[in-house]
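A lone chain, given as structure tokens: the form predicted on its own.
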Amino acid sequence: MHSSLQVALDIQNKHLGKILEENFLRSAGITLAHKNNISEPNLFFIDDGPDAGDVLGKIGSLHQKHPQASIFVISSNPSPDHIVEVMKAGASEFFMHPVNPEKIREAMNRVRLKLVEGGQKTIGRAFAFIGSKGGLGTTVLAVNTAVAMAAARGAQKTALVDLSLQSGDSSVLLDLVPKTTMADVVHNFSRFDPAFLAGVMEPSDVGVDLLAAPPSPEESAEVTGEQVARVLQACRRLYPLTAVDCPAMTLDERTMEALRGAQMVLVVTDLSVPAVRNAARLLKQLRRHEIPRVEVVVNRFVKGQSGTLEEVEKTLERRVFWLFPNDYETTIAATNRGTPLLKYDPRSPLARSIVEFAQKLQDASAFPNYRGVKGLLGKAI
């Protein structure tokens, strides 16, 4: 998927080329190829002034050497005859100078939603994580659920929204300095389309886009659950997979937006009196507002504790989803690298165990009986 909508520009009016960078190259999500060494731009700004020269040549070269990338031309001929002709040249757009910048924005749109849909318009699902009290790991499982996703679909990446708006850390677990975030979608949300998402997820080097929180409280107070809604919206167009990290035991109108946009929503808990507690108030009040799919993981389990997860699942009055094996101290090894777990040793219990999980969630047929935890004969927990 396209993060960025690489641009290039042959304009000879400097006035224009000016208005150009001031109202769009320096948006979020516009990379100019000249600037970066792009070879295959995926849009064309030509300038049809008086002196650009044969721009029919231009346009007909451009459309042969780049047949996918758009090309925009700005002209002062108004003459009808003369627009069919660019048209019929190879020009996706024609703008009468002087330019109307909502119409380049929307057709700059139009191409970005082309590329990112890439001919398919996807209508993926989500999955929101929610703790049922803080330090459980939920951002851990919820970051690395995403990662094996985006590892088991190939070249299909996978979207991840950070929903902690006021400490979000699942940039510091994919190693990621943000250049934008939730609040690019508060600042520019009359505009605010997939195309738009497209261009402020933030990508990394595990198959992952990322919504990023806000960089400060005072920006996180001003998302609406509105916004979130619509965030999601977009997500499952763009991706086949999204996972959302909710802030532990909070049922503001952004979280519930988030869990009634999801396909499940995981209530994350371990095996303590006090997080089983609070996962029994959270199902109740889910149930109240009628969340339909909710599925209970337990985070930290350690064998043996067989007869406590009767009892927990005689409290919560639902069998638990899946249990996820303490790994307590790998997880901190590699949250503290900034790596995902999954990247960092492959191969631990926790890894392995959300690869499984992530699987369950794509196919709900598999492994029918199993739920991450075997018992000393090999049995299923």
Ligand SMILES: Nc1ncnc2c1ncn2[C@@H]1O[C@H](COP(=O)(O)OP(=O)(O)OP(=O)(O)O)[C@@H](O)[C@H]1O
The other form holds:
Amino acid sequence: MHSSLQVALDIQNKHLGKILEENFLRSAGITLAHKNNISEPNLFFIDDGPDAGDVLGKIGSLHQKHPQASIFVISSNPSPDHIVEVMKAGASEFFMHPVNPEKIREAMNRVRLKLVEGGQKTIGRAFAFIGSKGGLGTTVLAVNTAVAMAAARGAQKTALVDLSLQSGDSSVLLDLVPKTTMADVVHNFSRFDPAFLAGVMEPSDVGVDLLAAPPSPEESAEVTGEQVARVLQACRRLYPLTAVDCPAMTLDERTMEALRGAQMVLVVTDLSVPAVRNAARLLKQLRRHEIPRVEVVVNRFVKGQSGTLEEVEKTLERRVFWLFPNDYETTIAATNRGTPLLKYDPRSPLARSIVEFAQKLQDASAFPNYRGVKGLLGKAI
Ligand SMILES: Nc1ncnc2c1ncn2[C@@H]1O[C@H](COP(=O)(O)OP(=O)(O)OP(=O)(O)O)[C@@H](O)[C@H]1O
Ligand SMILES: [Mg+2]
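Having displayed the form predicted on its own, please output the structure of the form predicted together with the named molecule.
Shown next: the complete complex, the earlier chain at its head.
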């Protein structure tokens, strides 16, 4: 997410400068223009105190030079005529000194939102991945599907929400040490909105912005269903595509909200008896909760297992949507390198399968028969 606010200051009053710095300018997602050689800031703070000189002239020329930027004026002159003059000159917001930090924070969030949305309100789609058992590869699939979707979309980024709150290892697969996590959402939920979310998503170098799981189990326990629902809504405003990594078989309130908020739920299983038995149970529960658009995907499929696949489809009473080949060496090597599989070895069978799967998710008519693995004679299974 290009959510970093690039801020320029023209503040004479040292006390005011300090307040701004302590309250806002050191937080994540803020870059100071003068320290980073930025010539096109998104936001100017202008001091309209007694020593400020020709403030109206200053605002006018800034507005002309940077028509896209927002200009916040902090004034000690409460005269209504003066406020009108300041706004007419091109200011976006007018604050009285001494400032109310909350008001400034809200206004900064509005600027951030304008910036991340680029004037448009995206209503993206979310895909929730849930394993029928732990350790089946759900996180590998969720992370790499997000990477594949981002790669296919060029400049448009994809979101990944790590709801696997206890283990939370999406960040490891993306080789990130997140500075912000879901815990920041929990602690600041009263002022949560898409702009806030944009500030806590952690960018990676593969086009995926991650909302990481909280760093401690105590903080994970504090996450509520409502928070998950709002996070997903906000993701859909900011990103065309969001992948959610849910914990295996844990249908608590948080996971349920993720499944309800997703446009498609992918139940991950392998062909082993315990996993398939759990998958059947999970599908039943999802039906009972009236979760629509559920598909089953099989991970670690080994060629020659077609007979077992048929039996599994009978048990689950549905056709499996996609088969991901077993590719232990590539997955382990990629994990050990801290590189997403798709970047580590894009030609590996699993990486290719995930790229095609991501295509199929976005376009149901892609690959009408093929579902990720070819049989021994090169035919779709
Ligand atoms: N298609 C595959 N072929 C071979 N190994 C795989 C495949 N997919 C995932 N793995 C391996 O399976 C292991 C578990 O993967 P992962 O952490 O993604 O599982 P998970 O279902 O998210 O587990 P948890 O329940 O702990 O969250 C990892 O070692 C991973 O490298
Ligand atoms: Mg996992």
